[in-house]
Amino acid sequence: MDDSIEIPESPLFMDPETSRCPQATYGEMLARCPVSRMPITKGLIIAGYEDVMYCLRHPEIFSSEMSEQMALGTQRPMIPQQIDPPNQTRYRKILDPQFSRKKMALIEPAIRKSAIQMIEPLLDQGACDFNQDFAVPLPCESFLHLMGLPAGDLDLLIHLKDGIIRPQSRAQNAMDGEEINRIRKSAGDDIYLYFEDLIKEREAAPRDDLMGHLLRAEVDGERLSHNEILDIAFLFILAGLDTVTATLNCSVAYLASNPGQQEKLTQNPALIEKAIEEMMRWETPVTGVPRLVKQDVKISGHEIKAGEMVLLLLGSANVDPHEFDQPELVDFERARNRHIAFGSGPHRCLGSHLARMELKVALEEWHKRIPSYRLANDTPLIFSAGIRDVEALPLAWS
């Protein structure tokens, strides 16, 4: 007797007014369908925390080796993402340590400096679009001081990075599949030539940054190709230049739009690294990530087929009552945070100790010089949808 359970349809959480204030929307599918379909892509939606654990420490059953399923411009799986173990294991040991606690200490003054130098100048207008002048240029800053890339490439590779991640704000018709997909393999074939001339340069003068490192890099005495640098690159050009601009401004947005919070961390600086997780699990930017269902499989009673895809839904994970303790309570000084912002299981966040950095820095500088600050107007923000963004963040302050 089949005593599997039919799988609901999911409510609708990908439009913009969800996108803002997602967490009431993840609470009715914990409540009501912890596992859901898609409306329009027929694909499952994984809500529940300890279900979702088990999807990202299972590779073997959920694939993260979905490169056809996931047109983003790219000509082979992004590396380490698209990767599953053990093959990904080579790749993990020859990355891991450039991103370590102890290599992102060493970089940490330089980003203090940087954050410093983008402040002051904005102390006396009182106001300023937080996005524009403060959490794109830092995390991109810190990205490319990391890689040892020009300063002058980053309005290029924003650009490039937004034709994968956002295509549809380039498209006439962002419901066009097809123009889409068009936007992406533009946008990546550029990626792609931009590290080949890297590559040549490097190899003709190298240099001791990271992609000098990717040149040099052995495991087992063998070295990393052509390719596969080029794909690494790709991948970080996602990762570096986005994720840790979205957290800063959620973040931000959160704070400016409630003023006791914001308070705590003026009073007790102390409190921003509690403060990062806590907003990390109760924003949570990367909203989901996909999988490629490799064998069948049975989630809270569902059977979910070989061959399917699912969205594996971080946000709601991290507001789950079964994992929290009154999750919609945004506590700076919860006792036990085990948010999966970052993921977890072999595909880990590998950039997570410079995220956390990134933005300890960030919130510590800018609190000290303003203290004090809010929303600029009573214009709803807007926040774009899968990798929540805020699209403009004005801030005033006395």
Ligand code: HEM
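In this text the structure is predicted, and so the values were computed from the model without any measurement. Numbering follows the first chain given and starts at 1. Only the largest set of C-alpha atoms that superpose within 1.5 Å between the two forms is called the rigid core. First, how it differs from the form predicted in complex with this ligand.
- Here D162 counts as shifted, since its C-alpha moves by at least 2 Å between these two forms after the core is aligned.
- Positional change of D153 between these two forms reaches 2 Å or more at the C-alpha, relative to the superposed core.
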The other form holds:
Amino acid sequence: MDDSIEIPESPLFMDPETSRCPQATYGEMLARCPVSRMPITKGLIIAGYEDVMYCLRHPEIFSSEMSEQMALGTQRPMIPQQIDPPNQTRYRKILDPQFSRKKMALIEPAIRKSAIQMIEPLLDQGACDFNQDFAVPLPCESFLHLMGLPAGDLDLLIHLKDGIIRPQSRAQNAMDGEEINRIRKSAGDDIYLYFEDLIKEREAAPRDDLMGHLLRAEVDGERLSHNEILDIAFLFILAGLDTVTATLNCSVAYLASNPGQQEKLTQNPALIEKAIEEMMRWETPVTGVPRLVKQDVKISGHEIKAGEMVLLLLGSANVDPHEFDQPELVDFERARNRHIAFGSGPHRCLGSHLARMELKVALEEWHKRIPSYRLANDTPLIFSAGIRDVEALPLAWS
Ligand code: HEM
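Switching conditions: you have the form predicted alone, so give me the form predicted in complex with this ligand.
Below, the chain from earlier opens the complete complex, with every other chain and molecule after it.
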């Protein structure tokens, strides 16, 4: 007898209104439908902390190998995100030491200098667009530094990543799927060319930076091919820039809208590191990660068939009352915070130490110089879905 429970339609809409404040919808999903089906794409959404953790930790059932579905201007799967273990593990062995907390501490002074240079010219203005003036350029400058690329490439890098992530802004007709794909493909080709040039440069004149390391690194006694290095570098652009921008924007939008919390940080900067973790839990800028189901499986009593696409909803898992005491309370001193805003399992974020360092430096230097700020007007902020980010974050201070 089939004892599986029918899967209900999801109440989660990928629209700006829900994206501004998704936590209430997450709460409804956790209470009413921990497994649900999206009305248009028909993909499944898994909402509960324990279920999401199970899926993230079982890549043999929930696979990341789905490059056809996810071609973002790429010619091949991105490494290591679109590769399953055990192959993926081989790449992580090379990459993990390059992104360790210790390595990131070495570049922290340079990132701090960049942050200060971006904030100081804003001080007398009394207002800025936090997104354009700070949250976009800081992660890009950090990336240039990490890769040993010239600081003068900042605008080019922003242009390349936006071609992939925001092709609509360059299209004559933002609804024309073919035009959007063309723009993405052309931006993708430019990214490959950009890194091919860098590889040639480093081969001719070796240097001790991340690209230099990738060229020397060996997996099971073999060097990485040029294509493998390109597929890693491509992912860095997609995974390492807008995620930090979105997290900075979500955090500062939260603080600007909650003056009491802002004051806590200004009065006690030692709280910043824990506040970052708590805002990542509450805001969860990368709301979910996709997987392709490889074997029939039962989740929370629901039968899920091989071949289904699922979205593992990190945002809802992070407000699950089974894991978090009073999840709706944003508590910068929360004692136990095992949030999964960086994912979990074998694909857990490679750049989490880099991201945490950038966020800490950014919030420390910002609050030292601009201790009190507010949203510049009453117009509601517009948040994108998927990666929760704002196009503009107008702030003012006196
Ligand atoms: C606050 C900022 C960030 C957030 C919220 C974030 C979030 C995530 C999440 C949720 C995943 C898991 C994806 C999955 O399971 O499919 C991931 C993977 C990854 N992230 Fe991040 N990320 C951030 C910053 C960065 C940075 C700065 C880098 C630097 C290069 C980076 C590189 C990567 C890579 C390479 C992966 C794939 C790892 C693998 O598949 O083995 N991320 N990130």
